[in-house]
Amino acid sequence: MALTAAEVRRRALAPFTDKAGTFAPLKAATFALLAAPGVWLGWAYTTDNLGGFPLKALLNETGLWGIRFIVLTLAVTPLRRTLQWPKLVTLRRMIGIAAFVYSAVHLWIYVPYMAYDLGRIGSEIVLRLYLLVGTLAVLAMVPLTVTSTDMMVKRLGGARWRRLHQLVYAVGILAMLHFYLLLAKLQTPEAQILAGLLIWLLAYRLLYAWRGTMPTPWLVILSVGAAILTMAAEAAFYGISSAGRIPVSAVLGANFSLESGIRPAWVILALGLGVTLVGWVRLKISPPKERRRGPQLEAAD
């Protein structure tokens, strides 16, 4: 059956509309921002603007954006609650699908990067821990993406769907481990910053599940605790990866000196306290009207 012009238009605009079918500028802007890195990478690759090793650059960049969007997906619910911004929840599915697309492309690019040698690819994945956990993270995202539609939520039922989507936490941990093992070797601070953000986001969910709410003092404690854990993780990594040549005390001490720049732990503290401050101001200006929820751990959150 041929579709009418109105139906074609409705389906084309579906990603950018709310449940009432009204155009949602926030969703449209988010879609554009999510697509922008992919568009730029595609243009840079086809115009030979990715340096002397374009496949390697494409492999690295798609992986980077994949893990960034995984962390951003997990950030939606804490930000929605803390900032009292309900519309943010409408972006979670879109960001999650973008995280899968970039991650899947990242995995697919590894095939031509290894000259289509499937035997070697299989042995590398099995023998190298960072490749194994990265592959598992992408595979775990497949059922989450397939069941992300409203139709699948209805078919599975709310309880089963939530249990299945608890996989998102395992995805976050596996993807971060892959990223940390691979890029921390280059001593880039982004690995520690994203790891610290993941600590904050997962700890937030545990505390919320336990208390059923997240008052401002707990957000402050959470932010300080996540910063301390980030500091400890960074020190432990350098101590282990250098076989003790870099003393743990030296890395910890660097966090209290500006000689090596602003360390990841302070970035985590600043972000956590910044969100807490904005949430506190919003709370004072406009107290929430919704009823306080009981303790539970929501898979979709």
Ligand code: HEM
Second form
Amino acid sequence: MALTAAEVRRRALAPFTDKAGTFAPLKAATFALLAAPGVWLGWAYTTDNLGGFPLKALLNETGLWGIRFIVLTLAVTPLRRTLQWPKLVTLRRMIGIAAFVYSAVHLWIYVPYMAYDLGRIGSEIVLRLYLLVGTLAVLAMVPLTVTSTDMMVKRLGGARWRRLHQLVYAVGILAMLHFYLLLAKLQTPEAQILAGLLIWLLAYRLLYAWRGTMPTPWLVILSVGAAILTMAAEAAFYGISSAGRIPVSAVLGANFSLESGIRPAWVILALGLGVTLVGWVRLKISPPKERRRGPQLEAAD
Ligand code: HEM
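Form predicted in complex with protoporphyrin IX containing FE, following the form predicted alone:
Whole complex next, starting from this chain.
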């Protein structure tokens, strides 16, 4: 069916407007922020500003932005609920699509990176676990992206659509596993911070699905628990990657001294408690008017 000129215009302006077609500054700013790394990478690549191994830099950068945006997509619902900021939901689709685009480009760059040798690419994917789980993550994002339109929500029906979109949790776990299996990369605190955030966000879902609510004391317990798990994951990583040469006690000890900087577990604790505090203040200033919809209806949120 051919699209009318008005429909083409509406779709082209969708990242900048609300459903009524009015300019939406929050959406427009989010769109600009999501597109900025891509624009910068495109510019740096075409002007030879990506260092000695531009394709490798492009591969790593698109992967990093892919996982950052996957985690951000998962953060939308907990933030919307905790901060009582319903408008955030209008950004979720855009962030999810950006996560898919960066991850798909990351996979696509792997092809020239492997000198277009499709046979070798296939065998690498099958034989290397980190590539296999990464590929499964990208594949799982395809149905989520294809069904992200309003028309597909209507066609599938709310309950089925939400059930399908629970796949996003698997995407988060698979993508993080891909990142974690690249053991050498995890020396960067960002990997541990992203893993800690994922733990917080998935545990939030489990608790909310169980009780259908998330009172402030639970958010505090969740943040402390996620920080402890982040610390444990960091100790396990260093223990495994150094084949036991770095003892667990040394990593745990580093978390209680500033010698090796602020450790990821403290970042998770600070972020979790920060969101909890802002949510608590919002709750005191303006208690919610609308009753919660319940865990069933928000299953895939
Ligand atoms: C949702 C899917 C994926 C995400 C979020 C993702 C994310 C990442 C991240 C964060 C890195 C590390 C970048 C760095 O620290 O510099 C990375 C590296 C890499 N990824 Fe992915 N990735 C995904 C899927 C894939 C797929 C499907 C492939 C190929 C089949 C792939 C191939 C690679 C390769 C070759 C590296 C570099 C490994 C190295 O430096 O030795 N990724 N990816």
